[in-house]
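The data below hold one chain only, encoded as structure tokens and taken in the form predicted on its own.
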Amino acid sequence: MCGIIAYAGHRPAVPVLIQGLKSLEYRGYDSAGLAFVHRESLHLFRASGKLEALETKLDSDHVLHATSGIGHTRWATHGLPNETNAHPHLDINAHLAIVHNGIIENFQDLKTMLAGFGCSFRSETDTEVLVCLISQRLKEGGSIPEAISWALNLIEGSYAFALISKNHPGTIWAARQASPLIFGQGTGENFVASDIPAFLPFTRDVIFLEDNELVEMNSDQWTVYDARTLEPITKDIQAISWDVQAARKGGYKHYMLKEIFEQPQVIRDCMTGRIERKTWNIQLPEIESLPIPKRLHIIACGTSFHAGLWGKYLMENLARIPVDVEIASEFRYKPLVTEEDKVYLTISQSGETADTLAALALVKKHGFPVLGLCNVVGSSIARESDHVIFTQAGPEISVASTKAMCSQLVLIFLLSLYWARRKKLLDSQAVENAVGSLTALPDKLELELPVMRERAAVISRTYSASRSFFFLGRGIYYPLALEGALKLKEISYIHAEGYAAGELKHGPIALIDPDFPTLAIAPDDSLLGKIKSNLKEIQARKGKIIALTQDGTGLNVDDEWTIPKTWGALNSFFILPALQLFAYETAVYLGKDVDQPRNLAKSVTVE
């Protein structure tokens, strides 16, 4: 996830671009840059770090006179977060400049092709390939829209980009495919951005660009085309009534809610470049040189620990690899028992979790291979791990982690299938069933999330006066019970405990009474009969029960919450947001500070 802003108008462009980037900095903050045409030259300014670093580099003379340009704030996916990899990127002749959000899956193949034409590359990014493709086509004749259309027919993956040309000052081209891009129409000025906050101070009239649409704009005119055929498309302008703060949150009341609703797109982004569409094979080039472990040891904290525990059930079931899961703060203070062919997997959203980093250092000291799973390119865990897989969830603003865990589960799912396939434990049909169900999941979840939220709001009001809660699950859903309890504690301050359902009668059941409710995860699977028995034990003690279940389970509980069915472990991707929404709606009803709960920090960088 990165932030794009493009402007063509009557104002000095650079202050508009900088203001827009500040509004988009929540989308990426490891580097920033802008480009514009002035006095027949293409001017480029880039800096690593926050926007302040970019502002110190700007030339005041250029700033005052340019009236169009493009800007970018970066969340790294290809290449380290440094100035060389910062956007905008230029073609080899410095005639074109581009800013880009998304992932070009086949960029290595295209890079090889372009090298054959004599093109050299300055950065490690996939974005540079796109601008060089457009430039290569222009050498052969034709217009910029024609060159863009040709290039887009060659690339695979997702993109939203804005392009300027030294030879066409004042004109901007922008297009999208599976990444957000919005056009803003002003008076004598026009805008393109990743999100509405970037231009909301200047106009509230917007067009939501769709996949395979290309817009060409200057200060006075704009046209939207089909990017494949270059046929003009008629678009309706919509008026936005949000204020700036609401717009930054996409119209949602809180970042946490926005990030819960971003999970369908997170799943799509996690799959990008990792699934071969024709064969359904999993592609994880990051770990091709890593031998299949005979034993996997997962180390993590908090929500990431729950993701790792979920992964244990999946990895042992699909790949038949024994898995240990430990809390990093405990692991680092005990003797390290050596074992051949063991791989350590560290999981962290930020890549800066202090206890996980300390555990990683301990493992490396003893010479064991470390695989890192994190969300931040250039983070400490990414740098220190022998191999790293990035979850590509984009920045997560709310302290309570939601979409980050979703992305971790997707990558663990893909990793389990990848090793199972390499061990020849799954045939091609089994892989197709699993991966095909995963690719269908985002669309299903997108439709279901609003329904889930409505149900969560109703149930949360019924139980908001509770002082304590049990969350129960069996098998792969036990870690989700732990996560559901954690979320309720984090943001509503209601005491909650997650348990493996079979453990209830080994002591905790003593707490059950009419004022101590239980939320049970009870999907229609092979363990349903066992969970039903546990629920009978609770009902015998007059305990209230919310059951997160599916059609046909025949549960007779106080509040039944039905979710859709999908393939096996992928049911987790409906259960997880349901638990998150229950915690969210409870906290909102109780008037708590959802995005910044008391005593908590986003990244725990101290012990």
Ligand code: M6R
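Residue numbers count along the first chain shown, from 1. Being a predicted model, the structure only gives us computed values, none of them experimental. Between two forms, the rigid core is defined as the largest C-alpha subset superposing within 1.5 Å. What changes on going to the form predicted in complex with the ligand:
Fitting the two forms on the rigid core leaves the C-alpha of residue 340 displaced by under 2 angstroms between the two forms. Once the cores line up, the CA of residue 551 ends up less than 2 angstroms apart between the two forms. Superposed on the core, the two forms differ at residue 13: its CA moves 2 Å or more between the two forms.
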Second form
Amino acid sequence: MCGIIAYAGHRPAVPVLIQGLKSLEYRGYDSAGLAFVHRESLHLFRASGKLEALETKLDSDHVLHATSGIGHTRWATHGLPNETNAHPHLDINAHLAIVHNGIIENFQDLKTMLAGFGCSFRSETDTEVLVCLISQRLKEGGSIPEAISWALNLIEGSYAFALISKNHPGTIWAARQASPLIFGQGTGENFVASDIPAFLPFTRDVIFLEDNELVEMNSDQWTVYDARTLEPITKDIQAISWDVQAARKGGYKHYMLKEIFEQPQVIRDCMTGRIERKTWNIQLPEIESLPIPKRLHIIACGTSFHAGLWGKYLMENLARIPVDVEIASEFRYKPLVTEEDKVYLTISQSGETADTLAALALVKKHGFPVLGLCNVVGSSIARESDHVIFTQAGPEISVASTKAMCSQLVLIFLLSLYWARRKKLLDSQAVENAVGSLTALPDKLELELPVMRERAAVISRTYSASRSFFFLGRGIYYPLALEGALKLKEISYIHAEGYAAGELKHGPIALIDPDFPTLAIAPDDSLLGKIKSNLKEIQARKGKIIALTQDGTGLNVDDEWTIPKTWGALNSFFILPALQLFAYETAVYLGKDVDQPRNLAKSVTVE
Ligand code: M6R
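Starting from the form predicted on its own, produce the coordinates for the form predicted in complex with the ligand.
First the chain shown before, then all remaining chains and molecules of the complex.
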């Protein structure tokens, strides 16, 4: 998704902007640009492709003179990903420059209106309409904030933007509506960005701007206004505790690998303060006031949806709460079937996924309680939910989500135990077994991850020429099969489908031949016999099989991949990283761009 950085301070602005854009690369982009004012003119640099392409254009002397400016990485929504459509965009007189994230839904109508005033457009973007509206209003007199406020009243859709003016060097205006934007206060310098890592090397003091807020800043001062009334608003500064290292690769070749290896620590962090050691009671003060739901409805997208599906199996088994799980983009366009005592649970790493956010708004409108399971503090979903549990995975940079899912599973596990205990379905011994096993898990996983990586590297080479894959699982491992297939697809571009193993014979088995391998999740549990039969059916059609399994299962397959044993559903915490590492090693072997796969964005903040 697009990334914005704006800087007003005492340093040369261009290196700050480039550095900021580099830390926003994880959001995915197809072009980049920046603008600043120098010697009473607006200077604009844009390039399609990666940031290196932009940097090669920045060789003129004056790039080091400006001490304020705006920068952008674009992920195309309106118009092709080329230089003309890259941001910043200028108004017709080249007095204003803007960078924008989001979608202006009524931009065609506004374009027609502006054409009536004699405006012409250089790009196919919706963004150009916004800067032209502001410019049009300025012609009629008034201040820049007044012109912005007028323009924003005409706009339908979502935006986060930053604007500079040739006539006011050193001042930046920025505002948001349904798109993330954060203000950073430094000493003699101020920032605005789509995400905190963009300015984290310079300041930890931030304000999470809300919808309809407009900030005006220069190097020494800033004011937040209500964008409609232009009344000043008092805002609290929050100190961010992440260190810069946490947002960097920490010696790993890719963020994805680093994040896979962080999972033992993520499990520890997710448990911190959640377990009363003497009684093994689960502590979730965030939901103490929430009655135990009669029915739970989980809404999420992508990997978070798979975590929700995993939660359905666990919650129904442990807490005997019926659970529906829906993809947010489907849920939001269906009639809402109301039911008493239903609780909605939205799951989102970023907390900014547009479909999940829209589903949340719909549910809230009908008065149902919403519990958010979110990784990003201050994100829209976290702020909009009635109750929030933060997943404590730390910043996830790689587009392919790994440690965030691990953290979601831990919290869903604790949530299931919490409600099961409150319903008196489990005695303290059962909780002790489950929680004791979870507590022992991180150390075991830490030892196992390097072993798993080696195995993943060997197996992935054998199968890397395959054009398609099946991932099979049963019961609680079926959602992990879906996740394994998603991971392989998104970073190696090999077609893969996740299936409930019992479904294979209802159609998909027709695809099996010696070149269509299957990765089967076959741990030593009550469904092992069933999955063994499914694997026999595949072998009868000469299909190759990799089995993620455990000692003593007696499987006879092409590649056996043995993982350690632990308590029940917690085996998922070995299976999940094995699947992630399989996808990772395949993608690396095939030379793919692991952290920024083609066509994908980290946070899908538009529909
Ligand atoms: O931030 P969210 O958890 O709401 O994101 C949902 C999906 O966009 C995300 O999980 C996506 O599927 C990942 N790229 C998968 O690796």
